[in-house]
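A lone chain, given as structure tokens: the form predicted alone.
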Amino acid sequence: MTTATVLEPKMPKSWRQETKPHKFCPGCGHGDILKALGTAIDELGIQDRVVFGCDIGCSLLSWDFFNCDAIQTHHGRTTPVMTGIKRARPELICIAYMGDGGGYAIGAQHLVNAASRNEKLTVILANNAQYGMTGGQMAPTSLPGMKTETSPYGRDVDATGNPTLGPEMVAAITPASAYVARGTMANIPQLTRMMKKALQNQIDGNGFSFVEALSACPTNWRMNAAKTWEFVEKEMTKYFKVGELKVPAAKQEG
């Protein structure tokens, strides 16, 4: 009779290993997300450092991922409470993480102004085409005919507009020392040198940097895993270009 191994899950140093398994529901894309962002925060040696700041949403699920100050903020406010500190207490990693809905709708205009200002911190965006703790309804980045709990006939482009693109609008408003990329859960070790450049452009003091990360909600999107895997590596990069936008003197990732 032979004893099966168990190995034992690699978590970042930087994870609060207490709190795992994590809150998110199974296959969502955000446990990923965040293990890509402590592996990038680990290998540049700055927990102590760090502030996290997450939104409301299913992002809040986050607050406690970490062994470094944390706080959570009212939906949509993540970005100006993350500026605030920074602008206190410059010497900090300050990071904003927050869902499509927190970035793109109820705090866009703050995502709009600290990017045209060139604020100095991180922010980290997980893109999943859909609103995930209130059910799945239509998010500004609901692709073209997407059925949610609000669009069940698909989405209509020409009744909602086209899905928000946003690394492409920061990159436009933001100066040449801002770093802007889209990278995807589906190549973690693609999203965590992102996440490694993202972080190092503010501990060098450049400017503002942005990751939309594309991500996966199989609960809401009623999809098996072979389903989830192939809209989020097919489907969504179709619309959602994985890349780097805006790289500060630096070769870009492909």
The other form holds:
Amino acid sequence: MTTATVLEPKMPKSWRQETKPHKFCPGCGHGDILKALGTAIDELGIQDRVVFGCDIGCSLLSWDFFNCDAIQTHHGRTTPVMTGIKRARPELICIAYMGDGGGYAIGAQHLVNAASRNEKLTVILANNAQYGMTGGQMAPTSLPGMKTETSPYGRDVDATGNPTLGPEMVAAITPASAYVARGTMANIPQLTRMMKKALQNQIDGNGFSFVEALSACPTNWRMNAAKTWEFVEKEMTKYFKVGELKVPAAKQEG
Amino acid sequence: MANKPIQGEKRMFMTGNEVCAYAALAAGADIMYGYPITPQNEIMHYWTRLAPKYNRSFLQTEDEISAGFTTCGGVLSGKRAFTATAGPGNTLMQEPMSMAEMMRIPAVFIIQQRGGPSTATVIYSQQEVTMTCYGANGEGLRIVYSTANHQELYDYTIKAFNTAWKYRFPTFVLGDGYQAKMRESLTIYDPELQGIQMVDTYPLVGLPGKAGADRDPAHLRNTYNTEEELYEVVKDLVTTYEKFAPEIVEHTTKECDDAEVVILCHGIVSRAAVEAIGELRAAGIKAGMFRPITLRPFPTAPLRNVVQKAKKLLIVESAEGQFARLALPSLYGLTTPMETIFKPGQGITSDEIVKKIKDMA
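Moving on from the form predicted alone, please list the structure of the form predicted together with the partner chain.
First the chain shown before, then all remaining chains and molecules of the complex.
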């Protein structure tokens, strides 16, 4: 007779157990990114001060993800909702969570202006290079030649431009007190450290903090698990360099 | 720092936009989020001059979409927050307004109507009636006060904060470019001295205590997975709105008791109607006026009561029938003959109303 060993999944304390397992597709990057965020919240001990906001698109499935007050808003509008809260209640730690569409397309004006104003917010953006929930259309971050439902012959950069380099843009328009980084679901310890620094920057009242996290879409990419990882680690990183772009008074993460 | 910007009561002579800023201060508004658009700009101008003296805040956002959503955020965090807009800004702001409807966010919106569609004029119209009452996807679960003069701009701006927070539906003060820009006299006052108790505000997120340990987290959403789920939520919202409507609805009348001709109008046009009634009565024509103050909810029963006793009805508005479309369902089944004066974008004088009614005789 064999004895089965049951391993309890290790979840961040700030996660809400009742809503797990979560609703993202198996293999989706959101779960890992939100795990890094949850760990960062735990390690900073700020769960009772966090207000979490999420967008439309796959990110909305995180509306009840944490044991934190949370609000799900509209496509691209998470940043202004959290700005409104932070301006009214500066003692709260406001986290705006969105995808590449919510941050770089429909919500780009809000991201740009919140960054320019150096809003004391933390924006976490999952970049999976396409629109997930609406069925795999082209995103601002779709790679050159990438096939999506609205670029079925591959993204033509002459017609549609190059992938948006969000952290590079945010780094260029924010003052020195901002924190800007790009992490990846392929390196969760590093992503967690970036999340912590981004939140610490808000806690310290320094200014805007922004972390883009490279993410995967196992559904619309139509790849197997091995190829999905290869795409995140090898293809996406050709355009989206992982690392810290702006670090106020701290040692840079490579 | 003094927190009572208006002590006692004072007679003032000022513009409508200035009135709105003073009223928001008097109502204890904590924060305004706004974006410049004519003809409401001076609400922000006065607010930004006065607010810091009374420990209140302001944020100039990147557009009206953001102004609406930041206002929702301010309200969610428990502050008496408001914004103001007009025309194309009202169009952009429909998105946060729809979120406020769905999530019952008690945000206050001041609208100073200008001409439409599109950019149109920056001056005056009553063409934002449909949009303010029923814009955006959804059922128009809003409260809309249409003001006629500066005293009402003051009174109803204060009232809008209380209505919003008492009933938790987004609440609108619907003025117009003429009211916004012209000067007239009014009495400003400390609401408390008039027996007006400001309804307490409270946070919907950022609640005290550790979520998951001391209490459940506030998990708010306005997205639903199935039609059935949405149906239940919206039906519940509609039922709640309809339950409160009789407490909220307001109207006023002028010489309707024996009126043979009833002028139906709202907002500043009613001032021309009141003037016209004086002239018509002097000429032996029994004219009266019915004026909804709340366009949402609409004063259906009292309007029906007045119109069914009259021989004729004249609907007058500075739009091409937007107000008429709002009013006509309330008159379903009545056979009172009706005529209209529709002047999109233009003001209406008492002479025009008098002439029209004499022609109708």
